[in-house]
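Coming up is one lone chain in structure tokens, specifically the form predicted on its own.
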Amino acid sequence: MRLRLSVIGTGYLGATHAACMSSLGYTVVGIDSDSEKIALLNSGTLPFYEPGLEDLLKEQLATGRLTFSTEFSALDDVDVHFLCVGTPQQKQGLAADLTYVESSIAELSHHLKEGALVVGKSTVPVGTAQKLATTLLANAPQSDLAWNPEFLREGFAIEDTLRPNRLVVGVTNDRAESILREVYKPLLEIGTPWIRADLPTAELVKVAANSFLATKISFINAMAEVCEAAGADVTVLAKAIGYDPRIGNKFLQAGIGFGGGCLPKDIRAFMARADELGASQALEFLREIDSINLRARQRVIDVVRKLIGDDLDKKTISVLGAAFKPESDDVRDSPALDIAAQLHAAGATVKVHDPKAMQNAKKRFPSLIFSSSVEECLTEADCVLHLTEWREYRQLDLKRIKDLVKYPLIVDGRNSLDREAWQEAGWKFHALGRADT
């Protein structure tokens, strides 16, 4: 008989682990609190965009193998329930706030039958597992604990799912191991590698992985600064550095930096946790990181006050782009989106277009202009941004878009254009880290 599986928390990452898990042949019972979000995925409707995902969801919904609830009873003859509730920076400082996780394992703990195991996939602060392993054992002495984080990268989320480059699981005996391994046995046949590790190392996997990444991302925009200043081309100097294989060329497009979900909350929280530990020293670091990935931000304002004018009352902006990434609609800590607020904040009209991020940006910035077409968004601009590298913006008619805007000025704020194919169209180019030709 093979194992029946939980999914607590249907956000992003629940979702698309319940549907992938179900794709692999496991009966999965999805639980969240959120009964409007509930009712969307039972009618295989994503309450997200994930390329995908939601034909998968409907798939899987169609066998029979997946279900979702509101209801922790639907869990009672669950053998395995995967924690992936959202883990938020607080409102006040720096530091995750657990609430979610904290209350779905007191809930769970009640509903664990005899020999289950609890799989956290949350990121959280380490130490949080050992916690939570003592409110299991308290309500559920017959239970066990694991941790295994994830590694999903939005628009590439059921590859990352179901053909990972790696499975970290953090667990406390052998036994544990061999639920996990029974679980992702499709997955190790496929070749991937499996660590072990104790609870606190693969707690911190996640959260090291993210702050290696912002590092990268946050190094090539200083050097971007820096080639802005001595007349250089950061594009080439990442291309140069990229082949040295100690470095590699991932994570080294300069731009307007990161935003989403996880790297700036996963680095802060990180900060926080480490001077509650007394290290806060050594991820002194990280305060920069973060501090010009911000920054990023501000040198695209200064650009455009540079190239159109201090003043920017009666000044139109276009923004292509609102979501943090393409192949996403999410716009948390979005450069992009906050980007055009700011713009807004000094006093220019501001259009954004975006394929999939429109609706969320309306929830977050109303006051901003949201265009349905990128003709209309471009439309009378006097500068255009590019802040969001969807494939479309690189495929658009260049001298049929120069007609509808006032002046044909672009600030490629992502390096991914193709230079010469606007300035051979009659558009003046600016890119961040680059000198202007």
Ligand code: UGA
Given for the second form:
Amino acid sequence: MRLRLSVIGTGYLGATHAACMSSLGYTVVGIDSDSEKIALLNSGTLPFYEPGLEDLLKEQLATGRLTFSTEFSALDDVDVHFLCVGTPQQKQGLAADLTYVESSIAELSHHLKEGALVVGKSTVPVGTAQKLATTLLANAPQSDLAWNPEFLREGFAIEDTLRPNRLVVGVTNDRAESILREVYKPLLEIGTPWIRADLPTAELVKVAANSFLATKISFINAMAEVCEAAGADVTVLAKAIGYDPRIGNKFLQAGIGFGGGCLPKDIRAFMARADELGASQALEFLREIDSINLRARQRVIDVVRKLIGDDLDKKTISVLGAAFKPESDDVRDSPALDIAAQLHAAGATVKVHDPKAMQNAKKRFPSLIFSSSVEECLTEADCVLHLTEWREYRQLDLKRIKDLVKYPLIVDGRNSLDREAWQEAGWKFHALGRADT
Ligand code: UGA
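For comparison with the form predicted on its own, produce the structure of the form predicted together with the named molecule.
Okay, now the whole complex, with that chain kicking things off.
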């Protein structure tokens, strides 16, 4: 008989994992304490935006294999449970808040059948799995715990789940590994690399990967600062160093830096954990990565003041983009929205547009002005900021929109607009890390 799966926590990661595992032919039950979310998922509506996922959800619900529930009792028959609850940054301090992980494991431990395997996917501080295993075994001595970190990117969630660039499993015995090999058989058959590790290594792989990615972005943003000071061009520099395969050209897009629900909180939680382990010096550099990242946001504000003057209370600023990255409606720690809010706090009239993230942005910063169209957003602007690189912003009719603004001044915070095309259409163009031409 095929293994029966569950997914506990149906946020971004869990909802994707549940729909994708169902698409591999498994019976999957998704559990969440949020009854509104569960009702939406059961009706085929995704509570967030992710390309292709709502269609997959509807398709899988129709097969009858995929269901969602608020009741842990729905888990009594399940062989493999994937733990996908959130681990946000604590309100006080840098460390991760493990409340949801701990309470889910405590509750789950009362609903485990003999031999069930619990597989953590949430991003946790190293050492968490070992602690959770103790709780689990106290209530369910015949169960087992493994850790299988997730590397999916928002905007590419289905692709990254069904065609991941590697699978990492932290296990303490061969049986757990062979169960996971069975679950992921279809992915192994397409050649996905498989890495068996112990629990702490598996936990660390995830935060190490995100720390490396954050470091790459802050590295190029540090170069952008130097380029600005030296009158050089960071986009050319990035292209040139990226041809070296040891460096690679990905994640070298200079701009307003990284945000979202993962990279910022993961590097902070990693520092906090290293501190507890007595290894804080090893991760001291991540403090610098974090401050370069936050400085990029401030640099945009400084540029705006330099370009249009300090009397921001008399200015209208259009912000194109609110999501932390394109193809997402996620505004958690969004650099774009942070900059918009800071300019608003400094007295400017700030109008924001985003193709998908307006509702979430409005909830977070209701005092900003939200424009339902790019045209409305640009009208009477003293300055336009391009802060999330949605495709539609690269396809604007530059001559036409020039007539809408008060001054044709654009600041490209993502280094992804065609400078020559904007200049040809009569715009004054400024970008982070590039000398003005
Ligand atoms: C990140 C990782 O890339 C995933 O591998 C990981 O699974 C995920 O976190 C997670 O921990 O769950 P994600 O948060 O979806 O994925 O976003 P990224 O694509 O990594 O982008 C993060 C931020 O960096 C965005 O704000 C993006 O605009 C910014 N970025 C990215 C740059 O500023 N420059 C770049 O060159 C690349």
